[in-house]
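One chain comes next, on its own, written as structure tokens: the form predicted alone.
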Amino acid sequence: MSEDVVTYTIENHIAWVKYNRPEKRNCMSPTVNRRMMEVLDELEYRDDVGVFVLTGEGTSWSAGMDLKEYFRENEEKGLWATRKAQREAYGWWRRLRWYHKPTIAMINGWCFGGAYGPLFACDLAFAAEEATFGLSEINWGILPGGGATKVAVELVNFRNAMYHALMGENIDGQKAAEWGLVNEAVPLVKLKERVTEVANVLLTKNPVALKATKDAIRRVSEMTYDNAEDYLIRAQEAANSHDNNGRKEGIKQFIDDKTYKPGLGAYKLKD
């Protein structure tokens, strides 16, 4: 069943979403891509979900696009099928980039090629030191498409991005963290613990402010300073008007109640 290729559980307001094709190293087929869009729909506005974590069943996060089902079978059908498959894949990655909840990629194993799309789409990323990252496209005669080249240039400096794409060599989680593909790398046995720790911190933050901040980080990276300044003023005003007095409550708890310090943690959200 298509539902089986992506699974999820919800624990303490954290949605643990898994690619579930371990026998295929969790590579993304058209069925996976369609199901992932459904899962995003199902979880985005649930009150019992505050953080979305994407990981993989077994020893892989995702080995990228399914070469047989995504490439060969669609190419045999014609250009219309290829374009449809691309829309389905890029569509859920785009949706994940602008998701309503904060998102975390938990890279537990192989992360290759097309998997760089959802890797970049997640707001934060944590990897096992034992994980393996690679842009192997050059080894089978194509360029890193599907946004993978853009992801490399966005997250990695120019020389490392060029080396990564041209050489087709793999790197481990520690090197991925050094290069900036992920925030941190920890031993695999501690990976879920670390991601849970980060997710629990996010759950203490104002959700409207989280969404506004997520969007701001992505938007201003493509703006001039003046345009970013103007955008951020408008975004702050919009967040304040939608925030159910969140900023006022935070200031009250700091100045009047003296119950917290902004530099040392978040104010207490009202139930």
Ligand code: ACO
Second form
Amino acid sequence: MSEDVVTYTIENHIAWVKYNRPEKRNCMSPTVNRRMMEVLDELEYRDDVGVFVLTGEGTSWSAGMDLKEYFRENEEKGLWATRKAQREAYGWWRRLRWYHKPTIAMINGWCFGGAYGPLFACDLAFAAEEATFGLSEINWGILPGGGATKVAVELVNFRNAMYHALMGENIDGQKAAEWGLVNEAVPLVKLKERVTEVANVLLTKNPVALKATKDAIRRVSEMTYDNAEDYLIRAQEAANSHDNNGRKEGIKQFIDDKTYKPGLGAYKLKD
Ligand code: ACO
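Got the form predicted alone; any chance of the form predicted in complex with acetyl coenzyme *A too?
Time for the whole complex; same chain goes first.
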């Protein structure tokens, strides 16, 4: 049964991973969190997966942590159980933040509280205009923990983050895009099409460069300029040793073959 709470299909090198507890609005129980980690493991290094998309079955992306199975039942067992459940949840979000493949959150509906962890963990995020985002923690008497406060201040400006966390009012997908919680909002009926379009562009890029770039964007935000400059030199040199001269091919196709222009698109990857 636990395998059913997360499902996936792989189509044309895109892994479509779904929270699959629609009857519970895809809230994250310990079972979901454990299964999600297994799915991350199963997909990360497969040659037929180039992009990882996380979405939800039914009307919800994820209604946050499971208040019964994640909070109440673990508190009843003792601190050890709460800490274990936290490690499992935070563990797969951390794993997703540094995933080997580019990742896209496709927010199809409700997105509350703890769900901001995986939202931020994904490199890109696209929402349905009809989706609903909320830091509802204040409504049931806690602070936005599990990284949710950090996500709010990383992605949203100070005034909006404070209002969002204190008021417990929801915003729709369009407002989430204005605030920077997601890249874009489109009507729900167009959401999968738009995400597919973006994923297909990512699939044309050098995969080693994608991984180096996504890590760099996350890492440099906490560095001084000088440290960032140094890190980026080292990161590029490390990437060079992994990419079988991809960048040399990129230069050759532009300068010698004249088959593309880097300012207008990607070089052709070797099969
Ligand atoms: N934890 C536990 N159970 C949940 C959760 C949750 N986070 N969200 C939904 N469910 C359950 C409901 O209890 C209900 O179960 P039941 O059928 O056994 O009664 C079922 O899912 C369906 O939920 P409804 O409330 O009936 O669905 P509806 O579509 O009317 O409302 C909504 C959806 C608005 C998402 C509502 O379920 C809700 O407010 N959920 C809680 C959202 C939330 O605040 N999450 C916690 C954020 S804070 C954190 O994550 C740390």
